[in-house]
Amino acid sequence: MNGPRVAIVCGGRRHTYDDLDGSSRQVAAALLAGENDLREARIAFLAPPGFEYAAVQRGIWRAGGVAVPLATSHPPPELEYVIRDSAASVVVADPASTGPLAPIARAAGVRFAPVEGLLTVPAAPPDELPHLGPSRRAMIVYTSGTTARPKGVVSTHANIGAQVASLVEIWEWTPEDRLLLALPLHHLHGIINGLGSALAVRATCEMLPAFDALTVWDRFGSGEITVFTGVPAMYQRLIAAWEAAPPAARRAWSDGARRVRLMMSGSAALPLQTLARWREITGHTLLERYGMTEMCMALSNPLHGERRPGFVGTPVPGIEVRLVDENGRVVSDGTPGEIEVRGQAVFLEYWQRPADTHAAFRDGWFRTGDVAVREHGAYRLLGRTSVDIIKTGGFKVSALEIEEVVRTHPAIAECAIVGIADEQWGERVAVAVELQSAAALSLPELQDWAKARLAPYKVPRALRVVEALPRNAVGKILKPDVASLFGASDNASGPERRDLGGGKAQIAQ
């Protein structure tokens, strides 16, 4: 028996581990529909953070399926891409998502299953659910790479188990913990670092439908929260909300935050001034760490001991890390090199992309594409090996993928997407374009058009119109030269906008 211990709090309701067990069995029985095993069938599902999300995820696994979480922020074209690329056999959606997903499922010839329907089927007895071996595929999370469209990162049950076990150990999760989770759940930061770790030790996970700075501060002020993890942009918004609050609220919020035992930041580089200001407000030196969808966490600063600003710590349990040069030779301390990792937590494959999977490994080591240097035993990140990967607001996106979409704008003849440094978001997406003859285009016009076709964090935030993009002798666009078209003012985080006259770039939040 799981007992009456509270597993999830959301929407003003408390759900026990018994509730979660029963509901996940109902989901499993409904998905099986009389079969004895889904045999790794892909089940795409869309639900906001909450009890239903956790019940569906566990139900998919209990039925022997592969969970494919969809992003609530993505427009229909991106949802359709994931559903078709994963060859999903069932699409599950909460009531609010039925509108966009039902027609996509019909067009793809896929069974559509509303969440409420799954939760009305009698639960399957324990002996009627399949046995899940550790080598079986468990989840596909889509992430952008060096190809034009996102790749599905396949993790087995053993991979996920190893990921969670290492985090429980290094961050000392216990059943008495109460996690405040305000992260999206189509990204491993929320899925594994947050929800998975809390449920693994039968702690309580308090889930917010979306991040809201005042709500988070109020929960800190309650003194009930013990663990919080977020991306740098969240902490910057929390700082802004604290600074705008009256003195009494500031005192209550700061006092409550000091009682949180662990606060973490990840998915993007944490600006040093954000780290320092958060420490002034709460007394916490945020725990920075490094990971990827392909292995969850690889490096972490210590729970106890010195956390050095700008460093992401040392390897987590079960993960080996090395730095190599362009020829695969291990470099010495103090010399920059590409991060390569290996261990049971490292993913199985890119879904239906054997060539990409083969290229991602060297002698059994996963090639991350990130460059770091090791100094005094700890690792410091330096950047990406590929200019076509942009890390913005905690998400890794492919410039090539965005270019393929932006090129379809009727006013654009050619374009180049680059990332430009941004204090709040790590990088922001910028685009330089050649226009069709006699065409005109402003940044707000481009953004309005792109929002229907791209996830919010992929929409360009800066635009430069040029007569000709910089190219080399064989016609290849020179991305470093494109990036240089955007000056220091283009990197500002404020809401400033400039007209596109005189060759100046426009900025918008």
Ligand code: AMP
Given for the second form:
Amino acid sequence: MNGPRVAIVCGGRRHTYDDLDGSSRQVAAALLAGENDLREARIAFLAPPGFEYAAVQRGIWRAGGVAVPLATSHPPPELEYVIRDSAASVVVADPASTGPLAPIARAAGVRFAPVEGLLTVPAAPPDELPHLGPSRRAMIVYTSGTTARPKGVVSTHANIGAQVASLVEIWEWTPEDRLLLALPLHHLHGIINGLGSALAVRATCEMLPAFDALTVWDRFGSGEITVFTGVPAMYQRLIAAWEAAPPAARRAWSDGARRVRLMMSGSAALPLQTLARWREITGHTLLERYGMTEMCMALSNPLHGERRPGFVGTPVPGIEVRLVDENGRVVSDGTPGEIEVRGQAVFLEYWQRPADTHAAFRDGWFRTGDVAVREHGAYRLLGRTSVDIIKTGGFKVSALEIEEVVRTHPAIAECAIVGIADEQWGERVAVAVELQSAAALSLPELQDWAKARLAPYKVPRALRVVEALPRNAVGKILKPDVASLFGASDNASGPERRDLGGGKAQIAQ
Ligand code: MLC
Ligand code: AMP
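Having seen the form predicted alone, I'd like the form predicted together with this ligand now, please.
Every component of the complex follows; first up is the chain already shown.
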């Protein structure tokens, strides 16, 4: 490539690596405000995918801070939770987010810094930016789990370095690559598999402010894109858009897509039907891999060689994987077990939750809560050890967290959240409720109320009002029985989907 290398393309603008270097240095200087090191201060930041996001992320790191990405889709209560839980000392926001974020920062007593100020107001550059030892904390990404509130997953610079190095190696990233990134940037799929990998090799990262099927097809049609990574729900939307398009557009899109060198799917189970249809439309057998916020990628189908449908491949470099029974004993091939992982890519800790961190590890191995079986050397995912984790649209959500919020609705006496199988979203959030006496509640009413409190993907999509929730003899709500309250009309599952949701996967005793 001639001329300065382009790092980021967004909104029709091209930003070079020199731009990124200069702007991130400027952000670092502004955040440091005369100090010489942020010493792992948490900097929460909200910016849509684009150059500013990358400049702020890098600026935080260069100043010695811990980057805490906020989600553009989250309502104020969720943003406030992350800002307070991470004990952020600065909140950075793009102009569109100033409205909700400035009052939250004020109420929390935290410095508020508009992105444009950080990028443009001259700040005295420090003589020297701090030295970033690999063991220093670099990022906190909030993830839902088996606790009621999301936990902050803390990664060090060494963790992130190991994650990126592994992906660059197995997927053969080069500076000539041009990634089309349509993922949100508050989760690792977008942050590491996307942005981080592209920037690590000085490739070009083309960012969309939000996923849009027609725009993605248009960019494939350009023939310029070499790498794409998404969640199954995105491929399903792309298939639907292709099927609705006129023949000439289909041809151009498919021809362009064939020129992409690598297309990947992950964050949720890829239905076999989607894999097959995508292959018909583009010639690509999607490379499916398995990962988690706590370690980024752990298993991947090969770049070269057979990609087995329904399998997530073998361990990526630097990650050891084992399957264990309920007592932590390693199981043999063909026997289902919980996935445990170990390696430099595995996170440091849950932010300020030593008991949760302790419970998440067994003899130095991180317990993922995912269940798999190894067959002929490759891993196949079977489900999860907890019914309270739901994967919807590639987002992990906690039934317990949603229940805690929904329970505060004035019409609701008690509730139970379950994930129900869904062709489009993998699983959909569903709620069964016992109402307060004389109260009434419709799904739209509940949704309107919930939208102000929960991220869109946590808002219940189906409602059953019951006299009494199904319980066992000691009064515990029986989630499988709750799930069975939602019948075929709530559940659009197709004939060939790989059903990983809606129930607890069994592992050997
Ligand atoms: C949105 N809608 C949903 C929904 N999400 N309905 C049911 N379940 C859901 N989960 C509804 C909206 O309310 C709206 O309804 C309609 O669908 C269209 O909404 P949208 O705003 O267009 O949806 P969109 O925001 O485009 O969401 C689709 C998506 C998104 C696929 C782009 O889900 C997404 O970005 N997913 C990626 C998640 C991700 O990055 N995960 C990585 C985690 S890291 P109405 O009625 O209002 O029109 C990880 C590790 C690893 O997992 O292995 O990668
Ligand atoms: P998160 O905690 O948001 O990072 O989500 C991680 C979870 O996504 C894992 O624990 C798995 O349950 C799920 N996941 C990731 N990749 C896949 C995949 N290829 N197939 C099925 N589930 C997946």
